[in-house]
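What follows is a single chain, given as structure tokens, in the form predicted on its own.
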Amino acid sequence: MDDSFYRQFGSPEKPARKFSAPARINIIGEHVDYLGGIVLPAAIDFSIDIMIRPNSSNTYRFYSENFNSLTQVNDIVKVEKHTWINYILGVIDQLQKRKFSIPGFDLSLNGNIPQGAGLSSSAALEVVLTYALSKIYKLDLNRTDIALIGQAAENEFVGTKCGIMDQFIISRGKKNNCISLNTDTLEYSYHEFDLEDKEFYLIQSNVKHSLKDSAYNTRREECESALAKIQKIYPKIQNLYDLADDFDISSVSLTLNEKKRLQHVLSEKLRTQNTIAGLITKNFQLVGQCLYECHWSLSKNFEVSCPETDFIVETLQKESIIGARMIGGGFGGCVLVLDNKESNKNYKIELTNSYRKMFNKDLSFYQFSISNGVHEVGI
């Protein structure tokens, strides 16, 4: 990566600085992070890495090793051709709105986060750039500030109405720990990640998704419209997640889709409580049960799954694997699997073959470890 930066931007006396931000998984609490819910994410050891250096001008120059693409801009205006640039421009836009001066800089980036896998490569780019600019230009941003700026860049500039979870865990991740995060108050606590003889791993469906082009924003709008109707009757309710687990959905005149979205939120609240309790007490069967229930709620109630990820989860369930569910925004991406470390993995071969026969696609399997959040490399 160092060589590619200097090939693109030259090697004057002042060296570039290198920063890295991880990908993330979310164990439970899916599609509630923009509804005031509790989530349980962890940073993992896939990453977006950047090298960056001020260039003493008002010009921004960006190079992506992954796309072999070099771009130069002077104005912070959304672009249509190279959409990866918008995550960078969105961060600059947010910092400028906060009255920070961001002079021109040269940036190269590279990453090994599988694209479209639902592991938050976009949030990693937003966070690593915000963190780097804070260090380089001495902006004195704390890690929560950095997460909020990354979220605002994606919401307001890119146009995806994501919640705070991805940016928060990528900013505040801690090795061998997951975070229980209240996305309403931003209160959080670390939980040591000890699975004993169990392990999490990922199965990539290789169905590429784009949150911006999917129904992600529509799901959020349906939740917001349901909340507005509920607030007319129960004005003290601030978020859908505030509702009691046994809330009578029929007491409010909701559309069918609004009812289904609300049903997922209410049931996910209980699953999250049970999953945290299961991890603490080492009741991994309970954790696995919650993962399966979460998946089928996302598929049937929130309707953000797809035939491919449903097939993977259904097959794993038939094979008596401890637990599995789709993760991320949906409509493709990865399945998170909880299994015994020493279990017979022959089912992987059978699953791969049947998946290829059914969908004419191959599966990818990823091992990972729990990592730290964004950091400067070498510091």
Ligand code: GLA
Second form
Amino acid sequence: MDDSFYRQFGSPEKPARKFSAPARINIIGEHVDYLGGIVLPAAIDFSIDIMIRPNSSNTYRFYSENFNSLTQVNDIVKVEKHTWINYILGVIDQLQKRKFSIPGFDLSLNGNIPQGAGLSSSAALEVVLTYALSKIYKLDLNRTDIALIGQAAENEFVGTKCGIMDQFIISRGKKNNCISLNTDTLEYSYHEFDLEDKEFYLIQSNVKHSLKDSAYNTRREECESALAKIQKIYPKIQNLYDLADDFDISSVSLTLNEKKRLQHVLSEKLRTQNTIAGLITKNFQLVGQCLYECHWSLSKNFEVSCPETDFIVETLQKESIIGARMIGGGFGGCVLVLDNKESNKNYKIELTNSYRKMFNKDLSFYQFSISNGVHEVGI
Ligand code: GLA
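Next up, the form predicted together with alpha-D-galactopyranose. The previous block was the form predicted on its own.
The complete assembly is shown below, putting the previous chain first.
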């Protein structure tokens, strides 16, 4: 990485600084982080790594090793080609809106977070850049500010109306811990958990849905319209997640889609509480059951799964694997699996074969460890 930075941008007399941000998984609490819900994410050891150095001009230069592409920008205007650049421009835009001066810099980046896998490569890029700019231009941002700036870049500049979960965990992740985050108040606590003879791993469906971002925004709009109708009758309700689990959905005149979205949100509350309790008391069967129930709620009620991830989860359930579910925004990407470390993994070969036969696609299996959040490398 050092070589490619200096090859692109010149001599190492003024050394560039290196920063790294992780990917994330979410154990449970899916599609509730823009509804004031509780989420349970963790940072994992896939990363986006950057090198950065001010260049004493007003020009920004970005080099992506993965795409082998160099881009030079003077004005902060959204680009259609090379959409990864919009995450960078979105961060500069947000910092300028907050009245920070961001002089020109040179940036090279590379990483191993698979794109479109639901592991938040875009949030990692937003967070690593915001963190790095805060360090090199002494902006004195704390880790929550950094997460909020990353989210605002994505909401306002890129146009995906994501919640705060991804940027928050990438900013505040801690080795061997997940975070339970209240996305309404941003209060959070770390949970160190020991899976004993069990493990989490990921199965990547290798499905990337081209309408993912627009479908995501539609789900959010449906939840907002349901909330507006509920507030007409129950004005004290601030967030959908504030409703009691046994809220009488028929008491409000909602569309079928609004009802289904609400059913997911209401049921996810209890599953999240049970999952946290299950991790603490080492009741892994309970955790697994919550993961499966969460998946089918996301599939049938929130309608953000796809035939491929449904097939993977259904197969795992038939194989009596402890638990599994799609994670992240959905419409493809990864399935998180909770399994015995020593279990007979023969099913992997069969699943890979039947998946290829059915969908003409390969599966990838990823092991990971739970890691720290964004940091400077080498200090
Ligand atoms: C994406 C978004 C998050 C969150 C998840 C679903 O990853 O970026 O904010 O909404 O989907 O839980």
